[in-house]
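A single chain comes next, written as structure tokens; it is the form predicted on its own.
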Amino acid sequence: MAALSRAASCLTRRPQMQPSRLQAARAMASSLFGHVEPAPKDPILGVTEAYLADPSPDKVNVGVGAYRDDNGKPLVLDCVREAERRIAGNLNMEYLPMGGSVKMIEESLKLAYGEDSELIKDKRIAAVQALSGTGACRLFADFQKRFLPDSQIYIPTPTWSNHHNIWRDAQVPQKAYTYYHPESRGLDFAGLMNDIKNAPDGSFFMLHACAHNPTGVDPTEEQWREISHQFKVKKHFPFFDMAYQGFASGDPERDAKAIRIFLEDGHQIGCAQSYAKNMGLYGQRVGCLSILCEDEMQAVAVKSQLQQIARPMYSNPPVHGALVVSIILNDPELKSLWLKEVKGMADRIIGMRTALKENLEKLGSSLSWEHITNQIGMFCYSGMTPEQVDRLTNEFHIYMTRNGRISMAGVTTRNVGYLANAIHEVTK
């Protein structure tokens, strides 16, 4: 006891730093880090962030790109759930490989490139497990910037916002094609060949291969063709970024119809797929990257270098997603259960659609909405002004991004009278 009662003792008589010396210490610290200036809010996070604080009853979120039911709820389906009770205490929970799952990327390419593909069979393709949609995107932007350093991409206007921040990060230049008509609120379809006639031979190109974020307007399947011709007259290359694939039109294959008419025309092609949307596996980030090769050799070679760049940046990628995704995809009861639930996500939104364009009619509105109806996916890019989303967001409690981007997924049988009225008021 006397030995623990003279460590106190000691411990007590430390000299405590002098006032000084701490200040210096905390101004060495302030000065380290003091031209570190607050971040810029995500236009679309910030959205969220604003409706939370809004104690207002009537307040609604149409800014949020994720699927809610008709109560304005989030939904799992019930293929994930049953997927989640066969991995429940069953399924060991280890490192994956730098590429990720094997099985989740055998299903994966089937449902991109079809599932008799002789492409998958030659195994000329190089696939990857990614972060979601966003991490396979950055993959291939920093490969892009590894392997051909003086290439650029040429990214839609508009676009998903953060797609410039990956391909920035990835210090890859940006250049921009022509692609939404504000006037009919379609497609500019001159303009967008124009730009790619006019790119220098051999350039990157990004394509939303479905239900195009934020404007909800895809080209026809003619469109398609033309497209994929011109590409293959200026040798570019395309990379498709499906976040949608099953959830714009409640059928897979159906969505991922340009892919095909790209590979029909022998192209190479990239592809980043998402299971956040067609799945509602938001937060578990499982997502696939693949890139078709000349040849087996050419593919083993790209997925190596692919691996090679994952490992410093997060060295493989997670698992429960990734079994969740597999199970669903390789059990034909659990596809087929999948299939229905994405069909009936993709019919709801598309009836709400029916119903916010049917309201505005009915209120007497002098303007077309037809873009609504003509228009697809989870988004409906609504033409209003930034000044009209504020006078929505400050009289009626409604959060959009500025942009007039509307998560259809956001309305609801309960809130799109209320919506439509609202509009109406701003727009008249």
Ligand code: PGU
The other form holds:
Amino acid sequence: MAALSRAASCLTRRPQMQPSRLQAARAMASSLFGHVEPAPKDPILGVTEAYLADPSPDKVNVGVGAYRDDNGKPLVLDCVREAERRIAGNLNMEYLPMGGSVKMIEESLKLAYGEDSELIKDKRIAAVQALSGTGACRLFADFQKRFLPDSQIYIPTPTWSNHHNIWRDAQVPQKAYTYYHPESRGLDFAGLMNDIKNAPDGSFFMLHACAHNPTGVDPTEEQWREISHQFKVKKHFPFFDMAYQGFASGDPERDAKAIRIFLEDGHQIGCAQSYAKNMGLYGQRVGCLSILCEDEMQAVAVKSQLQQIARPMYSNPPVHGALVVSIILNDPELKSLWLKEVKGMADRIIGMRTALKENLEKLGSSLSWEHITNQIGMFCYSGMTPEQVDRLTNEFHIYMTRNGRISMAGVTTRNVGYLANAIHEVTK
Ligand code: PGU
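Return one more block: the form predicted together with this ligand, after the form predicted on its own shown previously.
Complete assembly follows, chain above in first position.
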């Protein structure tokens, strides 16, 4: 006992330092990092932090775009559980190649470019596994900076807040293009077309492939055709961020329509894919970056450069999520289970849109809430002001981003009445 406590006091005893040396050490530390200010809270992930810190039993998190089941719990898909059973104990955890899992990439390209795409057969697509959608966008931004150092990126107003950080850190200058029309709560198509026409020829545009975040407003098929035509005239390069394939319509094939229209028109495109939402693999960080090239030789060169960018950052991407994705998409039975489960998630969200709107109407709200059911995907861009959102948080413990975006994926049968009542209180 005595020996133990002696040993413990040895461990906790501080080494004696001369006061002058201590002061000098502190001064040096403060001169090294003394200028480092705390970073501002992230507008989306900061909301989750605040939610977690709130002890209220009534609290509701409709901030982050992460799917919850009708009990408000995170969902692991059955197809994912089955894939994990097949992985466990059967597969090794060796490094993947720098460009990631070849199988996962093959399956991802089929999802984005079409099962029988000639472009895949002709090996015209340079593609690498990426650290989910964020990593795919960032790899592309770094590639853009390295090989087209004078180019800029056009980003819609509004957009997912992290797009600005991604291209900022890659040191690619950003330009805004018109997207949303606040009065009609719909697409500002005329404004969008004008900005496309007025951008210098050969500009880079970042487009949300489907289920635009945060507005939930997508162009119609006809409008996509016009956009694609105008891109052709102007020789612009479309970069599609496809973080919600399957979440717009419930069908991943239908949600790839915008991309397919551009492909039919013969564009070269870039595409960021994520399995965070549509396979519920959020924290596994699995996605794919692809760049359609002129021919196979160019694709080989581009892929080798993408790998070169990845190598000093993280060397090679994580293996587990890539195994899950490739097992599911490679097996017809598991794939059809996945498609059923994606549709299930999308349908539950659509149901919650109707429920939220009906609850607001029942409470006698004189405002129009049509947009809740008109918008698609994970989010409702409610039109609430930052001050109204602050009241929701402070008075009702409802957590959401200050731009008025409600993650419909966090709305459940149990909390929809409470949410509607609170929204009515702060908007009446
Ligand atoms: N692109 C868009 C348009 C997104 O909305 C998101 C995620 C991503 C890419 C990146 O997703 P990965 O997880 O990297 O695949 N947006 C969510 C999730 C939280 C966040 O901000 O990362 C959101 O709530 O907007």
